[in-house]
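Next up: just one chain, as structure tokens, the form predicted alone.
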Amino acid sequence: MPETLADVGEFGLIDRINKLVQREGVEAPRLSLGIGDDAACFRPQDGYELLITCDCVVEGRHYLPKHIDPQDLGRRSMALNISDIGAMGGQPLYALISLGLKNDTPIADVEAMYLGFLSELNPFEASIIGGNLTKSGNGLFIDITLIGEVEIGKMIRRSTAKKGDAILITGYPGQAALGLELLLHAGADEDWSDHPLVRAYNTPTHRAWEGRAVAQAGYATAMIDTSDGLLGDLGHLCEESGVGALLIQEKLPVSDDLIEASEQLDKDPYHAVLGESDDYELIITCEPENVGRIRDLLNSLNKNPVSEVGTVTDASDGIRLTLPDGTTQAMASSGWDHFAK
């Protein structure tokens, strides 16, 4: 039988993730207390400013325990919250992890997700400096709350669009909400882990390297990442801006995997593209100048797609899509919803 939390008891588990911290982690800039103590410790940096988020992570709402191993499920919950920092053009320091843990938890299973934890924090020299644990009879969850930072004066917000801006999009959105599909289309025999799509959902990857790579350039007006879904989330920052936008239908990214996976499913892929999804790409809105520059630079980074998808507009006029045929619809701009019916 595996070695249990009921086995090693509270202290005994932190214990472990303290020296696997140490041992596997990096050493935290400006730390000057870290696990061990009733709170942590650091000296901000002068010149910057501290950008601080958290967000959760819980078994059957947010992920499918079977289908996903713990070391991707701890990779999946920080690149959702580094991803929050990179939109605002910052980079991840410190995190916070607090786990709700069934006594039947493998301690194997605790130190893989802390593995998963770390490789998203150590490429940023970001560190784990505290947490917490509690019990959970009704399933496992994750609180991560991190620090991050930016230059005064760099921070790039949602609520800075100006009409006339050009709407960027990165990547392929769309692609976790079919990978979670075709996940609860699978049959019981079947084996999706290794599907693109699966990928995407299972370990999306965050843009926090191209975000700050934007926010320190200066091209952008305003940005926000997509973990609500493109409409969703072009929806926040035109409610934050007070602007609209018109999109257009044919400069959607569709990847092929998606098309692929669309045809299989029976769904449109361009609504896969606009609807609810677990992406972490980046909305990104400039002045249309700046439009070859940002394409330069992040293709610098990556080789990732940087798709002009529309315009922003009037705030009268909401959020538009210019079909093929050339007429326009009006599109709702509601998001993921936790408390939806």
Given for the second form:
There are 2 protein chains.
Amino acid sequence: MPETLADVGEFGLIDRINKLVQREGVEAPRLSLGIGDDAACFRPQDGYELLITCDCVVEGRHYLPKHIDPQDLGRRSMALNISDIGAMGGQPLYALISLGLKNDTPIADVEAMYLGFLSELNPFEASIIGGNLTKSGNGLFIDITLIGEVEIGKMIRRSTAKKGDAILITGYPGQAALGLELLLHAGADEDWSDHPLVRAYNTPTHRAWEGRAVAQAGYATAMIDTSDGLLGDLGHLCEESGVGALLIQEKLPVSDDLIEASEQLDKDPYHAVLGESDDYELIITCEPENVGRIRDLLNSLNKNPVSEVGTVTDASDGIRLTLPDGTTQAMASSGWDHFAK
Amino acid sequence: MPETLADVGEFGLIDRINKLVQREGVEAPRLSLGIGDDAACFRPQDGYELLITCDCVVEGRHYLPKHIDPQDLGRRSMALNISDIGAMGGQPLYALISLGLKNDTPIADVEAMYLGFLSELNPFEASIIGGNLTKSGNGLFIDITLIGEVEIGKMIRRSTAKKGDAILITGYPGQAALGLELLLHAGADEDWSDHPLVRAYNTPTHRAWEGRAVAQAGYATAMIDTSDGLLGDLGHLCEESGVGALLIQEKLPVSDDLIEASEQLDKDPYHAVLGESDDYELIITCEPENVGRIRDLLNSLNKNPVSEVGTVTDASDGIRLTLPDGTTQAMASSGWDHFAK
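Mind sharing the form predicted together with a further copy of the same chain? What's above is the form predicted alone.
Up next: the whole complex, starting with the chain shown before.
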């Protein structure tokens, strides 16, 4: 029988987590007081603003427990919060982890989740400074609050895109959506965990380094991450900025893996690229003369593609897509709505 | 049929919440960017450190949905976070609310919860700056992250009590525990919601104003709130400070309401005062010559009692209680363990 929460109790588990965080984590800068008092305490840095975001991952809703191991679940939960800080141009600093756990959750699983959290935080020299544990009768949840910092004047918002700006997208949005489809269609005895699209779904990569670099350089007019899918988040950006967008289908990035999986699943690959998907890529808008500069900057960081996919237009145009035959059609900005259906 | 989340969708609900927060909330100072982007942003104040805490309230675990209305549930969830900031000597500034909601949760209930959050935040000129909504299949949860600030050098920790210090307690710990007992023993057709102890359980009062005043004055050596009960949190304070404690039973504060309810429930009132209870009072330690100063300071704020209940001793003594007959007995620091039993 694996050791469970019922065996060690809340304070026993807190003690185990503290030791793991001290052993495997890094010490974040300017922390006055970490885990262990009524609140954590840190001293902000002159010349910086603070960014704060929270995102929650719920068993059965945002992940399938039989298809993801606890360490990857931890990585994924932290990556999507890091993505939000990066999409503002910020640097992650401190995380608080609120866990809802079942009485029979193995302690080893909780520790593996923390290893996942730390593997995403350590590269930023960010640390876990607090949190909360509670028993949740019916299903685990992981609610993370992440604090970051950004130099005053360097933050990039989603609400500041301008007509005439170019629209860029990093990576291959839609891969996570098809990864999830592959898992849902898998036979009981099939292990798809190493398929690149399943990896894209279970352990998505944030683009926080990229977002930070773009913000530092000052080349972007607006930025958002694609947690609701390309069209959904482009829709948020357009609505908040009071603009429209024209996308060119032929310019949308489509990976070979995605084309292959689309054929296998009998799906339109562009539906995956544009629709709901948990990829955490960045949509960046910029003045046309900065496209090359942003591309060069991001290419200097890694080999992930940066695609110029369209142009910011008038709000009255809404979001439209030019098809390969030259015709243009209006798109619904169908993002990920947690309560729809 | 009341309007539900399934009717308005996630983004519809977010829009409703934003409008309510703008209408009923106050604008917190130094906020660069509130609800509506990938992260919120604020500019910290020179000379201050930032405090951050999170606490989660789960349906069926921390509250009984049939016994508390949504607005009181909101108040209670926020009060316990405010209590944590106050117990460090801090001033609440910004809250992030992460809600796990059921598909059939009435929108009116969610709005009432937000009114409850705001009724606790507004007196501090603190505001809601972000959050997250997710569907939770089996039971509602409210996870709040609260940020506060404290002047550099003024924070009060739980780990700095010294042998010989006096131990003070605010209010009447244990009232919430008996309030819960009254609810659990109530007949199906009885409404106990206005009983003072039930009020103490459902809408506990934080002591953040008191905690802040004590910290500003610099009179305390250590401080903690009683979210785990008097003995439980005194145990945390002693463990972190490396000290013991001697309590005098006759000095423990026992309200008339608590005595009456104890008789009704056939319970020892001191078991309630010392044991697990969700009261959010403050345990304060100080040098003996500062007892009168702290009492005067807190009496100038309100009429809540401040009781000197014992003395900080050597760690090797553990926590002991002197009974009315003059004998002294060792106490187990039995706090609230979420996974015990």
